[in-house]
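Only one chain is shown below, in structure tokens, and it's the form predicted alone.
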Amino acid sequence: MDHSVPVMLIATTDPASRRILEDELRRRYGADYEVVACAHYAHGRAVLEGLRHWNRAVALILGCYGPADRSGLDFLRRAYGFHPAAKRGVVVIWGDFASAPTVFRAIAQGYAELMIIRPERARDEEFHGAITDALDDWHLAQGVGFEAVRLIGEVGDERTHALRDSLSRNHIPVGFHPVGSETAERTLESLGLRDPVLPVMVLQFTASPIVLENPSDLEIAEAMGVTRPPSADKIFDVVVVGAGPSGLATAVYASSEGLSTMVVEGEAVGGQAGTSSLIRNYPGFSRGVSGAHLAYRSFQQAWTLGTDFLFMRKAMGLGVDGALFAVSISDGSVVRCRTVVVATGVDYRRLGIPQLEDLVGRGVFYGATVSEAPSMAGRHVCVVGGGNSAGQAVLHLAKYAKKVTLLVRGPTLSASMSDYLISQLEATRNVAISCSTVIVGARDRDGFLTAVEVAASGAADATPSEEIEAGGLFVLIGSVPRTSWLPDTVERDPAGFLRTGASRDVSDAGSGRPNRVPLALETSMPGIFAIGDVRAGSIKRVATAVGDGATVVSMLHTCLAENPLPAPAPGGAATPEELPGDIRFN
């Protein structure tokens, strides 16, 4: 058997379930996976230990729980120690409702990641949908497979790290090869590059591979054929700045209701939510969904409905052009529109410790847990933060790292993190939680992080009280709204978040529009709306961000109806809506 082939393992003492599951998995997946069925859990543990010894990748582990088998949950809990990166599913029998509370409680405590109903008929696509979703998430986390883009650079280089993270979050298959590795040297030699400026990016999906040396975001966008700015005479009904959950929801609803829509995104679809390895509390996804998959599906949905996108370009300014708005883009272009929706979200707050800032990309990361987790294999890792993003990061990193320590400034997690995440953290054996703790310093060796220095958060001074080994530090604290590109006429609260709603009167802000009470999600500048995390008073949850995106579209209709475009002169040029507005490719 080819040892590069991933393994799918079934273990159950229920012969009927074992026969059904083995038949289904072999028939559907036998060509791409090695399917192993074990009649006893002791045998299953022995097989998993052997696979670990031989460095075999295990993609999926299934155990059963029902009247004929009450040991599957314990097996799955123990299986984590052998192959923490594998997806673990508990298989139940339809109609065994009495077992449901036990199964749900075990999943909440981290024994397994998903519940699957045993197939009771041929071609049970609900069963296979659950399996393929799990395999898809597993492959995404492994970063294995087709290399549309080959990236060669230094392991600790911040720009190389940023490119890896951006490409993976945008669902672009990227293979990273450290400079000096056999593949990197062979690639550079074949391209005739003897002393290139790193990082080197090779676009392997083009007719002739395109080679970029230390490229800017704009150079990458142009080389990849990412959509170009629209023509100067194009006027959009709405420009959405930011492609996180709220911005994508706006694009879906606005485009589906006939509004010409442009989305500008400087980094990657999904925003901070796109970096979450598994979102368990988003309605409609009982098995959970990775932030990357949720974001990518929303992007595809908006795209197919007619939304225009400008990727790897940032909004740099906002001005008024008569009855229109003009959004300045980082590539020097200007997009004109009738309304603007600000969905720029937030950045993680920086720690502000010089020792750590100097190590960004060399052991210190802001977010980026999905792209960097495999490189943490066997290391001690620390995560800073007390919210859901930090909890999800810890659980994902724990699949690879030897130990993960969560550092929390506050005295408890209960005020800032969902109960289901706290339960899973407490049940994960290689996770430690340290409350009332802050980072005050760091140690490094040869320019790479080796340890962090911490102190009690209530201490009178910053004298380190403990040193914690750390080959990686992931920071997910606080939030800084991305609003610096907006004019001062758009009101902020003291923390910089955008004020919306009818809490005060507004001026015309130079737009020439009449004074009126703003709509619920409208800012102090008429026609400019704010949604999602950048909005003052918002609830930092994916579902509420999506709700903002859906809600704001009805307000866009109101605003557009108040300010119709002038009719064209008889025999004159077509109105902007009549001009071609298709997505443009290089």
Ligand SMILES: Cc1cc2nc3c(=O)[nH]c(=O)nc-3n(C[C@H](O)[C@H](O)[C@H](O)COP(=O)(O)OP(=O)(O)OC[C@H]3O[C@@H](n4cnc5c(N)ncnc54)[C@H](O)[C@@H]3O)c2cc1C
The other form holds:
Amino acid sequence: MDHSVPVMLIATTDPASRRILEDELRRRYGADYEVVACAHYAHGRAVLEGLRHWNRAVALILGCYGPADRSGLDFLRRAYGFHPAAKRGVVVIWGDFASAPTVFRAIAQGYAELMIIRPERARDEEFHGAITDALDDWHLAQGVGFEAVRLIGEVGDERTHALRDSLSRNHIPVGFHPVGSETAERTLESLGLRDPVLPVMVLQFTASPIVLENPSDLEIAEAMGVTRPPSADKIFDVVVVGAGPSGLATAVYASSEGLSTMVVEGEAVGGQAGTSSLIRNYPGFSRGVSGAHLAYRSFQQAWTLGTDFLFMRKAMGLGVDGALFAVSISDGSVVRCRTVVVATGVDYRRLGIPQLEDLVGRGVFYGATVSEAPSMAGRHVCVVGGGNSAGQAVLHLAKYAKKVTLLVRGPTLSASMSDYLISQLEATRNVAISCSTVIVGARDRDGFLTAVEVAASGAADATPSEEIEAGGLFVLIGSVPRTSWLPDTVERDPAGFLRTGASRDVSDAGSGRPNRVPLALETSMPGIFAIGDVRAGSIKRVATAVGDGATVVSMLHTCLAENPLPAPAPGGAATPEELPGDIRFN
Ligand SMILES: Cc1cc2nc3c(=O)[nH]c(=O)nc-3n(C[C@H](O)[C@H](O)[C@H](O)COP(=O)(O)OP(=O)(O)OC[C@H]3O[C@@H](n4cnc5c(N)ncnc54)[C@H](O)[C@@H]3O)c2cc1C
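Show the form predicted together with the ligand, please, because up to now only the form predicted alone has appeared in this conversation.
Zooming out: every chain and molecule, the one shown earlier first.
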């Protein structure tokens, strides 16, 4: 057997389930995976131990729970210790409703990640859908397979890390090879690069490979050639700034309802949600869905429906061009439109400790970057924050790290984190929670984080009371809205979030449009809308962001009907010359 082939392991003492699962999995997946079936859990554990010893990749582990087998959940819990990256599924029998509460509780505590109903007939596509989703998530997390882009750089370099993160979140298959590794050296030699400026990026999917040394976002966007700025005379019904869940939802609905739509995205599709390894509370995805998947599918949906996208380019300013708006883009172009939807979400709050800021990308990370988690294998990792994002990051990191310590400034987690996450954290054996604790400093070796210094929160001085070993520190302490590119005339609340609706003063804010009561998601500037996390009072969930994105489209129709384009010249649409050309930027 080829040792590079990933393994699927089934273990159950129920002979009927074992036979059905083994048959189904071998028939569908036997060509690509080695399917192993074990009749006893002790045997299953021994096989898993052996596979770990031989460094074999294990993609999926299945155990059963039902009247003929009560040990599968415990097996799956212990299997985590052997192969933390493997997807673990508990197989139940249709109609065994009595077992459901135990299974759901075990999933909430992290014993298994998904529940699958045993197939009772041939070609049970519901069963296979669950299996292929799990395998797809496993592959995405491993980053194995086809390399559309080869990236060569220093481990721990901030720019290299940002590129890996942004490419993988944009679903561009990227292979990272640390400089000095055999593949990196071989590639550089074959390209004739003796002393390149790192990171080096090789686009391998183009007719002849394109090589970029330390490229800017713009250079990458242009080399990829996926999206180009629209022609100067194009006028969009709506420009959406930000391709997080809210912006993508607007794109899907606006395009499907016939509005010409342009989405501008500065980093990667999916926004914050794209960094989440498992969103468990998005309706319709009973097994949970990875943020990257959800985002990519929404992007494809919007694209198919006709949305134009500008990637790796930021909106830098908003101007008024007569009856139109002009959004200035970081590549120097200007996109003109009749309405703007601001869906720019939020940025992570920084700790503001200079020692830590110097180590960003070399052990210190803002946000729960999914791509970084496997590199924490065997290390002690710290996470700072008391919210749901911090809780989810801890659970994801705990799959790889030796131990994860959550540092919380407040006295408890209950005020800031969902109960289900708190119970999962408490049930995870390699997680520790330290409340009433703040970080006051850091230690490093050769520019890499080795430990954080902590003190009791509220202590009179910042003298460290303890030093905690830390191979990685993930900071998730809240967020600030991304609105700096908007004119000051667009009203904010004291925290900087965009106010919408009729609850505030109404003014034309320089837009030249008539005063009227703003629509529910309209800002103080008529024709400019705000949705998702950037909106004052938003709920900060994927589903509510998507809800805002869908809702705003009916308001766009209202606004567009109020402000029709100038009548077209006989025999054609309005030409740029017929439209006002004196753009006023903020
Ligand atoms: C790790 C993590 C886990 C989470 N888990 C869950 C969960 O399980 N369930 C849940 O309901 N919620 C979860 N959330 C919250 C949820 O992801 C957010 O509420 C949601 O993503 C907000 O969507 P949004 O579109 O408003 O903004 P964002 O997701 O923040 O997207 C904004 C986008 O705008 C882009 N942008 C910003 N400024 C500009 C500019 N000037 N030009 C161009 N583009 C720009 C950004 O690059 C970004 O892609 C999680 C958040 C995080 C960080």
